[in-house]
Amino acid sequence: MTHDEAKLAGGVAVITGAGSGIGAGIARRAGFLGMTVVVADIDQASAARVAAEIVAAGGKAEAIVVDVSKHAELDRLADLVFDKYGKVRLLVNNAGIETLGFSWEIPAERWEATLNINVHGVVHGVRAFVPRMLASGEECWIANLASIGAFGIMPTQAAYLVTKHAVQSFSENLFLELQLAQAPIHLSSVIPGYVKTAIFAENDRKDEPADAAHHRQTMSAMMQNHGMDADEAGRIILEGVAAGRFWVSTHPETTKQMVAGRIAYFQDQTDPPLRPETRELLGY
């Protein structure tokens, strides 16, 4: 039995945003080491769909549609989930949104989307859960899905690494307030790098510029070309949750290499850089 079969397996696992991408990949690898599977995701469609992967497969799942963007949908869920099961031993902050485009381009509709998903997503998350995750009395885990942009920065890509940079914020200072109370529960700020979601695939999209159906083609193909799967993602982030470990990254090298230049950013205080290669890469 691996480590993270001993400790996850007969408990209930609730993914938000777990419809596709990297949630599909960690809620498919729950369901493989006998957690109970909520698939919670906007799309219903997809949610089904994943859910039924994982019954196919001989493990116990099944969807609900949750918009993770609304706090009151995030307490309905815990209300539904707890209700149903009685406790919850893994809660995955999963779901997300990019969004492109000079900053002040964007519409006002689609920075409130991106900042309510991304981040109120993670916040109301874990407040509609830990209480009860406390209140259980048994060993816990939470996830909260950060980025490897959440030790960098690009321009046209303002919007999203805002919120993964808060999200990490948030993980860091939400791990000392679980120290300071005792809890019985581990916390993982968890790091992908590239991996092949869809994430950047929506080319047409009618709330951002123009221009940045470029930035989103280029970096679509990247990731499809270059990206870790999915599935691999999830079994190394579960790995490294039911380790309890803190930093939890699918290409730790990467990471290190990201930590290291922000850190020198921050010694040299010098302007944010704009290299040659970022003005290629964005067609400007």
Ligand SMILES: NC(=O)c1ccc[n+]([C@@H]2O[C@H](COP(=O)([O-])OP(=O)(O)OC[C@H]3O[C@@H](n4cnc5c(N)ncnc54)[C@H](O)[C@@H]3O)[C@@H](O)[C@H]2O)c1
The other form holds:
Amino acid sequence: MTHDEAKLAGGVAVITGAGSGIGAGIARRAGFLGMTVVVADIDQASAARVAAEIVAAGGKAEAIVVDVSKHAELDRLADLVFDKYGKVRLLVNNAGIETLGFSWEIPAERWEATLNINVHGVVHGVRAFVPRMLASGEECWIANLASIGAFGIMPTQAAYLVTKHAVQSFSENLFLELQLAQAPIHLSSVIPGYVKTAIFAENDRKDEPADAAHHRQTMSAMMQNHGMDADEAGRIILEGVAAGRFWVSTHPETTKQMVAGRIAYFQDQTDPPLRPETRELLGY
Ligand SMILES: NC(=O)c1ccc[n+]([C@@H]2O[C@H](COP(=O)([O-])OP(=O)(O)OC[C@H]3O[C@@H](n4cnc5c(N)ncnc54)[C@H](O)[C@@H]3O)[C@@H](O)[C@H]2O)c1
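Could you switch over to the form predicted together with the ligand, since the one displayed so far is the form predicted alone?
Up next: the whole complex, starting with the chain shown before.
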């Protein structure tokens, strides 16, 4: 445990989407650090499993079912947690889904779910929790999950990437607002590279275009072969968050390369490049 992480010990951590993957990795690490962990997820069984793992390891945790795509659910989550514990030291707006396919083929409901979970879930997590964090007058931490994809573009991944660009922008602006308001709240934008999780796992999502299955399988295999372990990601992320760093990356060198490529592209103002390897990856 680092000196900074020790400041989290004894506090309450609320982590959305903590029933799987990166959220579960962060939740287990928070439990290890001595936090009381609220494992919030739309999937009751997986939230209960992660909470039980934390308790079995000697930590404190409870599972709460929440659908972050509904802003009233985030208000309900904040009510439940503040009523029960009085304070929240750490909020991680992590829940997210992947959506693949040509933009014009993705059904309207799937577009809305992706925007509601990945963007509005983060925005309304902040809206529901920050006023009560401010009222407590105590030092708090918030982490919003963007992605290395916040600095990239990819055909047939627009629905997901547009949400990650949005979350990155939201966090940058929110950081300034917290400074302006002299809030005692540290804000991190978490930028994972590939982490081995279930985000690409469902090969036959009925609400995705049929063409998306190939891309999903390719990405799933790449993630399983080259992705970082979710517990390692959770450790790296909480270390950076506890240190109050805005930029928290699991793969800092890759992030730097992506950002550098993006800057060059903006400066050159070329058309968005469709590379042969992208065609190959997507099977076109
Ligand atoms: N895995 C990666 O390589 C990677 C890379 C960059 C960013 N991310 C981001 O990390 C976050 C976590 O992704 P992951 O890879 O661990 O995915 P995952 O699919 O393993 O876990 C996501 C969790 O979110 C939950 N969830 C989905 N919809 C929800 C809703 N409406 N309300 C509450 N919970 C909901 C799921 O039940 C699941 O437990 C996402 O925001 C994702 O975009 C992941």
